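Only one chain is shown below, in structure tokens, and it's the form predicted alone.
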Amino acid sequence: MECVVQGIIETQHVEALEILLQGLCGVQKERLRIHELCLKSGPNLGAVPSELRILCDLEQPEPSWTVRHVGGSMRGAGAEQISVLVRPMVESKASKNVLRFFYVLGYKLDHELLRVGFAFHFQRGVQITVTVSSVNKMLKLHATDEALPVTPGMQLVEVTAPATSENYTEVVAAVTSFCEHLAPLLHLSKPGISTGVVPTAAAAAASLMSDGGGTTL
């Protein structure tokens, strides 16, 4: 299970966001270059369609592969009252033959993306990851070197934290509290709920760039 929120920020303000995150997290960023392949099940795998993502980490000396399956979001009155999406998620390391394996099972490639940016992994009562990346599409199959931005001039910001059915309320509270510190630069909400850029972003970015960052909390 994971808790997640997303938002967007103009590329010109990403450096200011990085300064803010460096001060808040107190750890060094990690470079991010992920080739993401979305697969969907064929008719031979049942009437209910299934979707999974295969992630290839291109920043590693030897590309590493991960299989990720995300379920439907938590529903009910409690879920509607929180600003963080809670959903089941299963992730597992895989070998370089993973794509061929799922093709044999009957899965088909739906689309692929290249995410390029950076990430911060840190502890704040719970384990939290913040990723900032440009999302790029490929015009040719697996042509990562020719990928083009899906939304030029904008980058995706995602805050995620692992959770369980026993502690997700605590994790939601920690994620919500952390996101409040980013409010001057961007607004984070449940995936699929677009809130656009924040009007105060330019002024907040200018302030951060002038004083060099914040304080580790």
Given for the second form:
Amino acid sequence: MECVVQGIIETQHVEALEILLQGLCGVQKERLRIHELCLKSGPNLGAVPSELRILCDLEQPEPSWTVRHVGGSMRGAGAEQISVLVRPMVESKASKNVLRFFYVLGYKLDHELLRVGFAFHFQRGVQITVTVSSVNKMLKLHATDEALPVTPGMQLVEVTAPATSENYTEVVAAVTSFCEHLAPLLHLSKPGISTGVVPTAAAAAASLMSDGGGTTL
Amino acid sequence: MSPEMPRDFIGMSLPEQPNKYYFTLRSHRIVVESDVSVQNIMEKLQSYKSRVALIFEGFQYQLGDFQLRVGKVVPSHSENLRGIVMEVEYLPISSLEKSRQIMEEFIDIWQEALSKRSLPGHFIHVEPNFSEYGLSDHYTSQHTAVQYATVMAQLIASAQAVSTVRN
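Given the form predicted alone, corresponding form predicted together with the partner chain:
Starting with the chain above, the whole complex follows.
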């Protein structure tokens, strides 16, 4: 299970966001270059359609592979009350031929993306990860060296935190609290609920850049 | 199901790798090593379902530099004996080629000792072509997974042969 919120930020303000995150998280950023392949079940495979993602971390000296399955988000009156998306999620590291394995099983490539940016992994009562990345599409199959931004000038910010059915309310509270610190620069909300850029972003970014984050926003 | 999709594949866990899970697709010479959580993913996908579960259980012995595991193969919810498996590991060397001679000598000695006991049945060893699975000369748990998948295929084939003779 995981808790997720997303937002967008103009590329020109990413450096300021990085300064802010550095101060808030207290850890070093990690570079991010993830080739993400979305696979969907082909016809006649299984009783119900299924979907999974294969992630290839290209930032490592030896690319590492992860299989990821995301389930439907939590629903109901309780879920609508909270500003964070809670959904089942399972990940597994796998050896490099995992993509070929799922192709042979009958899965087809639906689309692929390349996410390039950075991430902060830190503890704030709970484990939280903030990723800031440009989402890029490939013009040719698997051509990660020839990827182009889907939205030039804009980057995606994701805040995620692993959770269980026993502690998700605590995780939701921690994520919500953390996101409040980012409010002058960007607004984070449930995936699928678009809020656009915040009007204070430019001023907040300028303030952060002028004194390297010493100013309290 | 489309003819090019495999009807089945094998998933297994090995005692020496408690946090790992292995898939083997013999028809396509694929072996995948993953975390145990991949089983949850496969359950959620519902594209393939577990049909038969076999357990290999027995004892482990140390004979000098050799480690032996001998055990019975039974379905998970039954005591019907499907076969007996013996796993021989030569601990000092991880190279398949460099250990080949000593492994063959050990098997010859073992087969000779067995032949003097007049026991029913006989051990069959079919070494997979590991390079077809993309595996190197350096022995790993993925090699073990491929070998057990081959053993399972042999057990299934022999059970089907016996069933055909009876019918």
